[in-house]
Amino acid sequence: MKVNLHPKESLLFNAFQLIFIIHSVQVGVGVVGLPKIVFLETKHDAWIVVFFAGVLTSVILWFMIVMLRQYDSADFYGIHVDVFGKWLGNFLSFGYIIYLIACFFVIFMNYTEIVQVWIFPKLPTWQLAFILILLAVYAVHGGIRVIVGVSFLSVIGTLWIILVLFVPLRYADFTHIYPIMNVDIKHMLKGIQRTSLSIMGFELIMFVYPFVKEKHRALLYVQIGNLFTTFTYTLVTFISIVFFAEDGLSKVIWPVISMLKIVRLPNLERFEFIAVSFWMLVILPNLCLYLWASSKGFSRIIKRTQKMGIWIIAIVAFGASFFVKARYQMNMVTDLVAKAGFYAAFCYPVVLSIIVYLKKWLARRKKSHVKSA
């Protein structure tokens, strides 16, 4: 395995589409439980600790990128080789691809509920994961700048639904937010860990990066991104917290779905049908870009087409699908998948950046050592 990859010119996109591409791989199906979740363990502190884990998630990309910055345009399955050798490093690559595959498969199931409970009781799981499956599949075939292109119009179509929030702040009781900062630093923490589900996704930068074409501006503009998600998220969190009294944010499953429901407009009573609906727009990113990272090391390890990769996944997803039949599975699966994904995208990147600008200092302190003798 190559550990540079050297794209052709027709497969690279500018910059600044990573705004969109962080952005739009970190809102996803998370975001409409994410109140409740964080509310459970730091109650009226949630917004302030969604807050802080932007900030963590900021911290954790500047690393990720200075890591790549130490290569000439590598990916994370070629760094897995350079750092950990041949056998090692695809080891640790298939392992870290079968968590891309969770996330994909976590994605859509939890979506396909979504729909199931606020619009079509009756509908059969199967069908709509495989449409949701067959539109990931039809964008990741077109290639990357695809992808990119489904980011973009998946941010610039559903920027209305932040607005659309802000009308739960005329039923807003903003005493709700006291006692501030009354949380310990155990409970922050813990708060921070429960965020990662929907916050995860901006990992993904260190297999788009060889795609890049100034990347010398990569680390701003996904800054940029991270930044918008953060506000948003935090936003989000806060309007939760004064719009519901704190035992109504604690027995709601979703609420972001449950405050956009006094939402009216003219010929129109159940406005929660549209948002749910526009949510399709906003999972897809997500779904293009976690099989198009694992379809890449299907093929970067197995030595396969990438498309046979892409219907592999899709296939396997789709099969699992069939597995999960109650609401408790779904959870434990759920569950299971996000603390994966602390260590994942949090914790490991961080790491395995600390060992590969050691390994490269070694190497260049050896090399002046050798020129000096």
Second form
Amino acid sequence: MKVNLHPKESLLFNAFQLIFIIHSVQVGVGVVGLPKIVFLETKHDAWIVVFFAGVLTSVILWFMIVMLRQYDSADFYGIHVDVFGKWLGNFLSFGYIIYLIACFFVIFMNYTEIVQVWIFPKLPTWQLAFILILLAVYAVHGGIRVIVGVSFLSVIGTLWIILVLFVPLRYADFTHIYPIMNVDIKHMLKGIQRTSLSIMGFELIMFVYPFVKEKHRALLYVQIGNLFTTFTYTLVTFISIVFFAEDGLSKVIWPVISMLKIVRLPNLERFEFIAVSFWMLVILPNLCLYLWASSKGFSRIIKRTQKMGIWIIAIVAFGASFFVKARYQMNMVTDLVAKAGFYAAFCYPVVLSIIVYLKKWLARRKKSHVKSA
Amino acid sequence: MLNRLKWIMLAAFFSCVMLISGCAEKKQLEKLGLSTAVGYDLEKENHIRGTVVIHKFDPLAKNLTEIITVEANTSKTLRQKQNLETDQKLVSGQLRCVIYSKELAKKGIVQLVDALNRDPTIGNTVYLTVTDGKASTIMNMDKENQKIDLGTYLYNLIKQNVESEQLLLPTLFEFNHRYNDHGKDPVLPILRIKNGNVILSGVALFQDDRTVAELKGDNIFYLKILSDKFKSGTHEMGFDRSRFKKLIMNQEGNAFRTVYKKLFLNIDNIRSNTKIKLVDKKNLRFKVAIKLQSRLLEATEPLDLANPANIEYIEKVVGKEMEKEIKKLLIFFQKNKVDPIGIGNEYIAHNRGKMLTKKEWRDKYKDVKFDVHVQNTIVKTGVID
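Please show me the structure of the same protein in the form predicted in complex with its partner chain, now that we have looked at it in the form predicted on its own.
Let us now look at the entire complex, which starts with that chain.
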């Protein structure tokens, strides 16, 4: 396998579109439960913890971009082979592909569950899962540029939901956020770890990087995308904390949707129906990007067409959806993926980039030694 | 080849969307009975009686509403049993009002509220109320003469009073919020039948989910001032005439009649701002500072209001009177161990370290002391002096 990937000029996309990719792939199915999950660990300081998690993410993104800049135009799979050799590198890549498929799975399963609980209690899981997978497969068939378009539309089309979140502020009790910073370091770190399910997704920059046209500007746009996510998450968590009572927030499963129940328009009694439906637009780029990245890995490692990879992954994920039946099982799987995400998206890229940097540094030193000798 | 595949996929996708959308549960309006109000009574131990007001859309039906009463142990079984007694499928998406009998409310209503929370079809803005007598009596009242169904009537009754700022918002959301907060207790309005009509007669104070006390009349006004910023609301106060001797105008020519033994002032509150502050953490001393801007609406005797000093005098007297009343009210809350104002929240907000539980706060609440300061400004006296 070649380390560097040189796609055709017509397949590249502009660097500023990374804003939409990063933001749309981060915001997904995790954010509807984010305030509660972090609140359980850190109580009313959750919004500060979420903000810190966003800052941490931006540091990790810096690590990733520095690593990618060591190469001409390499992606994650290529770097693996370059650093660890063919066998170990491909083995690690394979593990990462499984993680990506698991993310893909968790996203559409969680969304299906939300739809089942809020709108159609009798809807069988496979029906919605089938449509979502088919939609993702269709988009991924179009290639990376179509996916970029999907994420652009997703961000633009759902931006207004942020404005709706200000309605619950009318019922807020601001005493809830005091005393500020009442959390100890241990719980804070735990809280940051719990944000992983919502914040992860940014690791996909390592896969789309070869397709960016102006690579030297990638870092800037990636950071802007992450900044926007951090801002949104902090806002959502803050509003949830002042809106819900202490015991209330730890009881609800999807605080963001429960919060939108209070919104009432004159001709629309229940706003959360709209929100849940629109959420499909939010998760669609996630599905597409995860499916794209994993199928790309498939074609890079096994040297078959990417289309074959898409279908195999889609069928595997669809088949797996029959094994999860109850809420507690779904919870277990989601927790597992969230934990895996913490290591795969937060920890591993940092380690890898340090290894890459050391390797390149040693190589350079060797070269100069050879020259001087 | 690629193009053909694309078309096949598109076709497959659209046919999926069309076919699968038929699988969702159908809900035709004519075949639905929308429950607009639900009432719960305590029948005997372990048994509740549920009454439901159903709004129908059948154009041929004479009565647009139907009332069904059944007994069961849980609220969802009630719904099932009620479903057996009607030709339409009962749905609760349009539920406006829930009535609990006082008997039930004294025992605790959280399990019934929990059922409302758990059901995604029920909105967050449903009003919860308590009734003096039985919920079923209110709901069975005078079926023929009703032009709109009871649920909508109650909804309008409460909404109108909340909007004119006479009542705290009694929505499901607000109840949950207060119930789940460690330093705050729920408050719900009390319904009563008067001359064949349902009226609001007071406010029930809850300790957790149990009614322990009631507030009537004037005290609701003070509760409202203490609880949140509010913009309007009238309040009447009686004073001994001797205190106002200087102010009462001697009107020559007019015969001076005394209808009342006391002098009554009616004050309209335009704006109020309440700050509850913990001043002494150790001794649990709270400062309650209230700033009122009010308007003199009515005085039962002609007062000389042209003189600024006189207005100042009234301001002071009224302020003092309010201080007294508010202090009395706060002590009443303390005695009943209810905290509808959220003093506990204020205490928790200033207390670092481990968060207080509800019980810990209740133990502390006994020893809380209040300093009440009312600053009353009469900004207008109407169109005449």
